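Here you get one chain, nothing else, as structure tokens; it is the form predicted alone.
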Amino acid sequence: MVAEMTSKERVLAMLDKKPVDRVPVITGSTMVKEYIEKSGSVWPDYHSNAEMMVNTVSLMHTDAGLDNIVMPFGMFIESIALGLEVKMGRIDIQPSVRSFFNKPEEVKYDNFLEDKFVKTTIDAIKLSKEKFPDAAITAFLVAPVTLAGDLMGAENLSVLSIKCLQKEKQMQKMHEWIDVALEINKIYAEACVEAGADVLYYSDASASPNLVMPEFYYEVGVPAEKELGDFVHNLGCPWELHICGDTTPIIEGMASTGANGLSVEQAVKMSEVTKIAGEVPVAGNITPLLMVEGTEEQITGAVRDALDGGAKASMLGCGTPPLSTSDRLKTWVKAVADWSAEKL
């Protein structure tokens, strides 16, 4: 029987592969308008507001009993740092980007941590460990690939992914891209974690064998999420990684990153992805519109299944949708209580 733990601890017990009192519940986003409404914080402001954003972040916490604190909002900050078009999107909708540049050299980031987008987030970190000690503090970042293809547009990317899988040329291209959305990671890594970042979350949505070839991901994605994992490593830090759709037949490459844990969809059957990873913790598969619209008895089930099928944190399949309603949120945490105290 391990002993009563915090929520941080719990949640690096598990990313160290150790014994945990009960299931972490965990989630990679937290723009949910209930809570926004609920903390007093407006739109937009407060993606730019680090108070605003500490204050709605936390409630995932402190009322519906998440083990982290996630920030920033959404997976536009790299790029509306770096100059590109962002649609802000509504309080309900995460922002967006709408444009990109032409070649790698346009891409000039050496201010990139005086964005005001980016600094919120430093700030929000810090507040939220000085005010939530007791939580795993989460950054929530935008990985290699999906950050080249923010920086090359989606549609670029994914042509480019096919030509340079066939043409040397067009390979040295891609590594063009990705070597500088490496440098833009590691800035904003280390910015974090001097922060105080207890986590870093990588999201690598255009990574999913939806969008690319899995022969692309092995080649390309996996030996840049592995420099950044080894930087953020080196820096003292545990990072978890993301991509999208059934990563069924990627698994094997993301456990290879050296990744402390993987999160997946629900469109993955979790004994299948947790047998493949080995020793790698597995979290995620549970469907995010339940946090919307399910029952209590689907959001149990749905938690029970995954826990059954080997996932080491209870985790949503995405991010936790903007509708979500706190109720839910409870229930599912209550669902992984009442397994783990059956289990463990």
The other form holds:
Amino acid sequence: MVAEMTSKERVLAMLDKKPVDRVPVITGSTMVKEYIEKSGSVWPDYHSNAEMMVNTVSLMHTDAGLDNIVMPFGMFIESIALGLEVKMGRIDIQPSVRSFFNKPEEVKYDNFLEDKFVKTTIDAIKLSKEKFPDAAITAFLVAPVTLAGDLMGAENLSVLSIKCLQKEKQMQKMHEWIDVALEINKIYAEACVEAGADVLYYSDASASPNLVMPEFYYEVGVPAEKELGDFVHNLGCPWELHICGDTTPIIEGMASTGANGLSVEQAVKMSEVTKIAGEVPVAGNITPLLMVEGTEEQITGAVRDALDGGAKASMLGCGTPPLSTSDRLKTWVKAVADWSAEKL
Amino acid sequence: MDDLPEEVQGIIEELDEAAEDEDEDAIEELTQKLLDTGADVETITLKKLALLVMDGEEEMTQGWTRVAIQIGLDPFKTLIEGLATGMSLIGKKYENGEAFVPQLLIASNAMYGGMDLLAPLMKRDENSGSKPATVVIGTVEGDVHDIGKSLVKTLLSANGFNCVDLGNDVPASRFIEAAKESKATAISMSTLMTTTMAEMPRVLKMLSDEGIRDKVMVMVGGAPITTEYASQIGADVSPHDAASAANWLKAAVFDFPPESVRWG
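How about the form predicted together with its partner chain, since we already have the form predicted alone?
Next comes the full complex, and the chain you just saw is listed first.
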């Protein structure tokens, strides 16, 4: 029996493959409308106001009972800071990147850390670390393949991902994009860790087999993620890796990146991926929509399926939907606690 | 192609190279040389086009489309029996889990590369054939993911549908306007994100409010969309992927009243 832990201790122990008092409940993106309204935050200010950001995202911890506090809200910070066009969405729609660069040389990142959205993330990490020392403060960042895709456009990434496997010249081109993405990743990672982030949560959504070939992921994605992950480890921080879609064909590669934890979505069978991932803890894979319209029975069932399948942390398969309700989030946390009391 | 005489095979290889190098003069010269052998150049060209589209060879597809034009192949036959056949072949492989999205994308680029060359020739025949059914297609508001939607569009086009592509981040009202303007047979909505799924029932409600729900079939698709969700919001179908969408609509359109009956 493990003595009661704080949320931060629980998450870090799980990532360190150590015993926990109960399975941690963690999340990726957290732009929940109900919490935005409850905290008095205002769209779109909460994307660029650290205090509003922390007031909103911390409710996932203080009200719903999750173990981590995650910022920023979406996967657009890197792109907007580099000068790409971003549509800010609505209170219930996340911002989205609308433009891309034609050549890697066009990407200028000397003043990356001066951007107001990047600064907001950094300030929010500092503030939440100060206000909530017992929670696992987590920076939500875009991983290299996805960032390269944002820089060159997702469709171009998909096409280049197959062409680069066929022609060396195209592979060089791909590496030029990935190298720029990695440089930006490292600048941002260092700033987040210096600000006090306990965990870096990387989403490599565009490395999904739904968008690029698994061969490409193994040849280009894995080395890039590993390079970034090693850099993060040298900073003394653990990191998690999320990839969307059915990641079964690439889970072995994900596990080889050195990530402290893997996050998978509902398209995979948990028992199958935990077997392939071996020692590396896997988090997931509750259907996000259940937080919007799921019944207690459905939520509890999904939680138990994932944990019975070997998940070491309970997580939604993708980001928390903006229309999630606090009562369903609490049902989720309770279901994990009940399972832990019964089975740990 | 392996059973062709050696001389013919040699010329085909040379044509492949000329097509890859985009050397139009060499393509013209070699096409004539191929015709001079007495081989069935029409069949060879259609087979080549299908295979090149399937493999996503854009430059070579364009080169062999030039061959098709030079030998006077009917542009519709070139499209349907050559380019679109290649797209269907890769679509089937995708359905069977033997191909991935990037392969569909490069095949789609190759098909459109060939279609660009055929388009000016096809316009002349615009009024001679029957009018293709129109599908209004787009990614719902709040979602900028284009790839899945574009693949559905490609496969619908390859199967003879006229697609009105509204792009991504499309407000609900725009689907309704476009359906009315084009007297559409179907509306195809896509989203990759759980966060924007709620836009789909909004479009369906607007169709009902406008009294035109029975004039169009509604297809919904994208990673988070299930058959149950489609039926719950009153859509007609949620095909598993782009190829299934085209196959479903091709069959469904036969049992659907014609445009003149629906739209008057």
